[in-house]
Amino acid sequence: MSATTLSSWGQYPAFPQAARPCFWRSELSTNLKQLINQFGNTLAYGNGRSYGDSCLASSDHVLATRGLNRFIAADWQNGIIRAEAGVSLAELLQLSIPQGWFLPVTPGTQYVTLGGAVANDVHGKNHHVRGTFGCHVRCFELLRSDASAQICSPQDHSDLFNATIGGLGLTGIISWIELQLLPIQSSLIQSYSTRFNNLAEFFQLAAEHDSQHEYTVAWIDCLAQGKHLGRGIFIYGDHAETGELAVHHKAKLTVPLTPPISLINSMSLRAFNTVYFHKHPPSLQHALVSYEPFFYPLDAISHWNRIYGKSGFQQYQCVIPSASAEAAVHALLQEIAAVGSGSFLAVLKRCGDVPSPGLLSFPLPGVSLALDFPQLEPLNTTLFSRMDSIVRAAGGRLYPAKDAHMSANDFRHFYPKWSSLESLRDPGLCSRFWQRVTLA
């Protein structure tokens, strides 16, 4: 066993992970059955980017999968890739871009891998035109502890197919996807930005905008309040029609420690998003950009997650209805703001209804909202309660890959399919998370 121990990426819960390495396919089988008779389950654990206990097995022994990382075929005549589970969307990228091609949907990180993608149907700002990450996977290899392996697609193994997309890393461990990529003419990416005062103003440029391109997203000031509450920055944008197909290759500031306090408090923060928020003028601002800073910009900072501080963060991600978005949202950001917490990222995205074919998929026709919190006690656990209430009031639900204190009772209740999910989970796979929300 390895002395090298994990985290996630919120580094709360604090269950610090003991790793086994796999770096060969043929490994796979052997790790997977030792670490489940010596410990009793374990979980595939990629490049460690969620934010709180689904990537943390319950025995705290982890297979660690981001050594597979080997490419296996490519059809860049047709875009189509086959990776092993442990290449980063990076490296795929790397790989792709010269030839013309670039991921369907893509999070706000570059860093995940590509089973890492699956686990949590990961989506991006095209959500509203592509959907989900798991829409563009043509198969998958999935190794479990009671069977042995078994090619799965929509039209083979179609159950155990769609439990694993979005089924975090619990019906098995992916060893390599066939993805389907994105035709590009260039890197770089047509931008425009544009400023809003308001929430109602979100509404009106998201419902021009959407239709219209590929990228939407806005940042919000989660600390504006009255008739400002909701202000922010309007972001959408296209691929570039012509242009280089290069690789982004700047180098990277990085945080090089942990302070002993989070360095996000209700001073910087405040201090933050107004400097930000008057940075950008007014007026419609029009930018041609490389695809890193428009799609990762927290990727500019190596470590980044640090300066929360030894206590780490926790991320609230909520996805509301349409009928309901606009109030609701409202009402977030009104607690929100009367608390003062929250972070300098605070991401508000409307969500499109193209269907994953994941059981758990997260996203569903409306708006996310998504936040980083210092983990402070008893600050969190009473405004996420307060929170909690608005969104199950509304429909929503909240994201498994970034939770760290969502109930049991809410679990079931967002995600209705959960037990058929159970049903298919491979007996020696486990996580703090499923532990927490359907076994305690």
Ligand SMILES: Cc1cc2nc3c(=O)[nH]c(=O)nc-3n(C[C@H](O)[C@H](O)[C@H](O)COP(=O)(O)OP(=O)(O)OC[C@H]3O[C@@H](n4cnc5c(N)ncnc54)[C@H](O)[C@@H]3O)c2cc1C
Given for the second form:
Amino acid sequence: MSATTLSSWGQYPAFPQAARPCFWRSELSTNLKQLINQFGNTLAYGNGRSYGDSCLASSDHVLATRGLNRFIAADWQNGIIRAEAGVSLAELLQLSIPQGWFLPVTPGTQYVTLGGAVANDVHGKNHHVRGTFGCHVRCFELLRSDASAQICSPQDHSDLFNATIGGLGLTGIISWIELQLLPIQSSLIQSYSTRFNNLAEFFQLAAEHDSQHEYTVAWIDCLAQGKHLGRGIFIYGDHAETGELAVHHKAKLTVPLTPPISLINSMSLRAFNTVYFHKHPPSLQHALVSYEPFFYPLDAISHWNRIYGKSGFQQYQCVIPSASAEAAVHALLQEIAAVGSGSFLAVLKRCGDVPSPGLLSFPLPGVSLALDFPQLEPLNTTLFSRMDSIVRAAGGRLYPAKDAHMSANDFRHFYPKWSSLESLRDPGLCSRFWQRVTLA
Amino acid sequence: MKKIVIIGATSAIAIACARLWAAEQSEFFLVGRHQDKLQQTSADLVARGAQAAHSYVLDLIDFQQHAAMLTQALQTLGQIDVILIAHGTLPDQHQCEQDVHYALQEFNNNALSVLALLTPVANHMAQQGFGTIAVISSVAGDRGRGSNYLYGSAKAAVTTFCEGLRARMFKVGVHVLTIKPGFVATPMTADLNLPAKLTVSPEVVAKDIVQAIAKRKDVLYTPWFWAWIMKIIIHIPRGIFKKLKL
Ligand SMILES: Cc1cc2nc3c(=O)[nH]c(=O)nc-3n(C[C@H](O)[C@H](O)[C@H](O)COP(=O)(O)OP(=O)(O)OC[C@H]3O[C@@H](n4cnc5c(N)ncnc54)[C@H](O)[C@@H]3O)c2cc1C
Ligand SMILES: NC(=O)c1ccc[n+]([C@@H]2O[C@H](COP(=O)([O-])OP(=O)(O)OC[C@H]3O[C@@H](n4cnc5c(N)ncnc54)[C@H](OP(=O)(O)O)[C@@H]3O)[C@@H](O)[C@H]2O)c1
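Please move on to the form predicted in complex with this ligand, as the form predicted alone is already shown.
Every component of the complex follows; first up is the chain already shown.
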């Protein structure tokens, strides 16, 4: 077994994971059984882009699936691709863009695997029109320690299909996935951005643009207070109708090592956020940009998670139903601004009502707020518990893919179908997250 | 569009090279010892743009079958623009010290099977009068280390053989490339505790290999810093070298 250990993106909580890398589908079953026999349980680990403990095995021994990076079949007539679960979204785009196909749904980083995208049923800037990633999955192969491989689809083994989408890796190891892609004429994006001065203006902009554009998202200055509370930049865009079909290859910057303490503190944060807001002209801006800076601005700096230092950081992401969204987001931002913590980029996004097949899918019709916090105690615990009460009272919920703090009570309340997932869980698979929110 | 033969085509390094060539719509003849892995590799390359990827199952230790395999490759592809020889295993040095049979079997697989195969390959390439023979050796062949000298001596044999072959092939227009990777994260090294800072992905090495073939380089250290590391290691005096724990 390799001595290098893996962690989650937030590097908190610190449970170093020993990795058993798997390179061939034919070796999955043996590896799975060996790990379970040796350590009691295991969990698939894709590319570790989940922030908290949902990608960490409760035994601390994961089955690393990134080596399963083969394509199996590509139908460019119909935009249907079948690929192994360890293929990353970046690798898929590299192949599909020149053929005129894009991901139907993409999260804010292209360095996640197909398996990870299914297991967290990820969403993107077009949730209001296309729903989650799982809505576009045609079928996949699932390997369990207690059964032979099964092909799951909305028609076959639909209970396992639904439980695996957003199933947090607990229903089995996905060996391959077949996905319906989205046709594009160009890899360029017609991108527009405009400033808004407070939260009410965000809701107006969202109402105005969501119905007309494929992609919408907003960045907000989480430290602005008073009449500026919730000010930010609203960004919307669409695939350009003409132009190149080119894969973008930009030289990447990197954070080469982890500093002993976080470089993010309230001073650097306030300065950055203020500059970022004011740098944007007050008027509507338009640009024709490549897909990479539009969808994946953070990917331009590899290992950016290291700037938070050795203690790591947590992301807080919640979604609030439409009816209570404005008031609850207002209350959340007040709590955050009052303590002066938070991140460079707080992201606000309206989610739509396209239903996902996933049992434990996170989004619901309403508004999602996401932001990062350096790992500081007791600050995070007290702040998060105040924020959790706001989310709970507003009928919202938290996103397991980002979570390192949700209480067991909250989880069961947010995801009442958790017991159906528990009954379909592969007894040999368990995460630190699942142990924390259901078994503890 | 190139016609490419890959020996040990299920190697992670070879696959990473093949993916770069697949993007240029090359046609492949893939040789390996496991049918299912070959089939998966072939499907992957076709999805990535390969013109075609034919599989041929052969355990390279079976020297008798090399010629038949080569004939089949030529029948399938018509000509060979590049032949990449990538198969190999990393023996357990301790076991080699205790078990002669095992040691020789490993030497056979890493050295003799390569020399055996290169013999008919070289004759065909000489007759063809163009193309590249690229062979994956290793930095481990540059010096015999206490921890790894069976593998090292097998790679040294390959390196020296290729150097001589290059001199012969140069005169008939055939390019011979000796590839010496450092630490690469592949199934072969998955169980080892490699130094993270010196270890690269197969994709990094593959880029160098594909470029070295295009530029008709003689010897490639990959990544580049291994050329410097090995310059130093080669010059460590024997009296000191034998005391080191390498
Ligand atoms: C910068 C950044 C931006 C992000 N933006 C978004 C966003 O906009 N929207 C969003 O929804 N998410 C977002 N995320 C979160 C990310 O998309 C998810 O956490 C995703 O699941 C990570 O995928 P991964 O391949 O890294 O998987 P991991 O994090 O390694 O694992 C995630 C889960 O998938 C399971 N899993 C992985 N492979 C398999 C398999 N083969 N079979 C079964 N289970 C498997 C694991 O067990 C685990 O439960 C973002 C993350 C980052 C770092
Ligand atoms: N990884 C490194 O750090 C490193 C460093 C220097 C040099 N190298 C060299 O690079 C080459 C490729 O290795 P890799 O790192 O890519 O490892 P790898 O993925 O394990 O590839 C080795 C491949 O060789 C195949 N093989 C071994 N013996 C064979 C035989 N007798 N007949 C047919 N196929 C055989 C194996 O096939 P099966 O999978 O079917 O067993 C395997 O696919 C090797 O020559 C290795 O010595 C590697």
